[in-house]
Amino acid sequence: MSVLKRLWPALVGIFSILGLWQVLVVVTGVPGYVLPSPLSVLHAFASHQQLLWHHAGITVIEIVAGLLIGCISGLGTALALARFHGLRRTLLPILLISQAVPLFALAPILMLWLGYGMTAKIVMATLIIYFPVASTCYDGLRQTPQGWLDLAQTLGADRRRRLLRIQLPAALPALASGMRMAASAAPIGAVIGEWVGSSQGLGYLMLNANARMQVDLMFAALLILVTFGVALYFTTDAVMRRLMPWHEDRTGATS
């Protein structure tokens, strides 16, 4: 199936929403400082390209760094929990408690500890990505068919080899789900950090545009953020499909 054929329904939906948005603004006459039209947002994007791409570059670095660190640390945690049984009693309650703390509540603390630079935003993005990857991968490792493990043990594979060569490949579908969730949520942590305190980034630009009643510029920054989040999701999905050529989705097509 060609890429265009797969994307066609989504493109139709997007352009339909934009058309309805434009009609709504024209018919209701809502002021631009409340809801700008798509054409106004496009004009703001064209007029402030250099400013938008400068701040977008900062946010992209924060998101990608947080995604990489969160995925690697989440995968490492899941493997450690599956490999060392005694670690589960200590680490699992800590992971659950950490997810009960709202991210907005952590943001000011991280700013106080790490300052208003890029490090705090990367940590914020890492925190929001870490748990979905760790939990889904660990669930996948635990759900490996026992028959496969028994066969590997019969053939003389030790625990480490069973973990890396049997359990980890079997857990890839679950890990893929966690990484897709992480990719779509990755921008949230970075932008929250930029809202709490920063001097650059799309979140900072959106706050300043809102304070100056430049709502069209704020929507343009939001459009870039959404576009990058969607691109990151589909990139992650394509990478995971490459790693699982044997896995079939519900439609029966090879993933």
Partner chain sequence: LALVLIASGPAWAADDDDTTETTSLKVMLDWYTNPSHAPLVIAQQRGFFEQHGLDVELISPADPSVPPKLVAAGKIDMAISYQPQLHLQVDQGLPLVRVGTLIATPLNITLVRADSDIESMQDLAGKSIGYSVGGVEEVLLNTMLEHNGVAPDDVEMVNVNFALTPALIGEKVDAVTGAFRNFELAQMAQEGVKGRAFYIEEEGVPTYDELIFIANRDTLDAHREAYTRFMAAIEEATAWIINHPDEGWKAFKASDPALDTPVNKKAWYNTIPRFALRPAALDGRRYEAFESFLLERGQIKAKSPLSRLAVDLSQP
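For comparison with the form predicted alone, please write out the form predicted in complex with its partner chain.
Partners and other molecules omitted; one chain follows.
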């Protein structure tokens, strides 16, 4: 029940978007090859189910793997930056630069390095998640209230334990914010990867459908992708909340 209750506003949102979209299509009379109506998308969805689920399975694996690796390495980087002062001066600008590089400009080249298999897509999804997570975590780790740091000092904590037992828990709310955002961005990374080189996955399917002007099929694939992105957001939100039973987040991301 509580899961349903959490998902409920999301469902309302999705359906209100669908309604708006249908109205938009009807009112503006925009042709189907530009923007298909939700009904025709649903129809495409129903008639291509098997195809869609097959490709969706692949993309989901890429997304989840990318999200996990991206979050873990982002968090790791943030911890390393907070832990080692020397590292910060060199690693931080590199991090920044890596973020400023438009990924898909590099995507073709990445593909040449990593081949057209799943690895490349996971790397893309990872890269897209990595920076926001590293950046928000690091921002969070830097803003520990002084009083707690003082306490750690007089209690004889070494830098490592201070980081893990004081700074990290104190940064959890900031971290949750970053992870939530990363979760909803993860599908984009995988799809870019599939666009640039692949023979499977929702991105590939979308590209193919687009080239054949099967715009309704493309939107059906998009629908799966978006649903998955949103689901990932709420899952991440729930996980982070579970990690912070002490935290009072009054209004909640989901309510």
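Between two forms, the rigid core is the largest collection of C-alphas that superpose within 1.5 Å. Numbering follows the first chain given and starts at 1. No experiment lies behind these values; they were computed from the predicted model shown.
- Once both forms are overlaid on the rigid core, the distance between the two CA positions of Val23 between the two forms is 2 angstroms or more.
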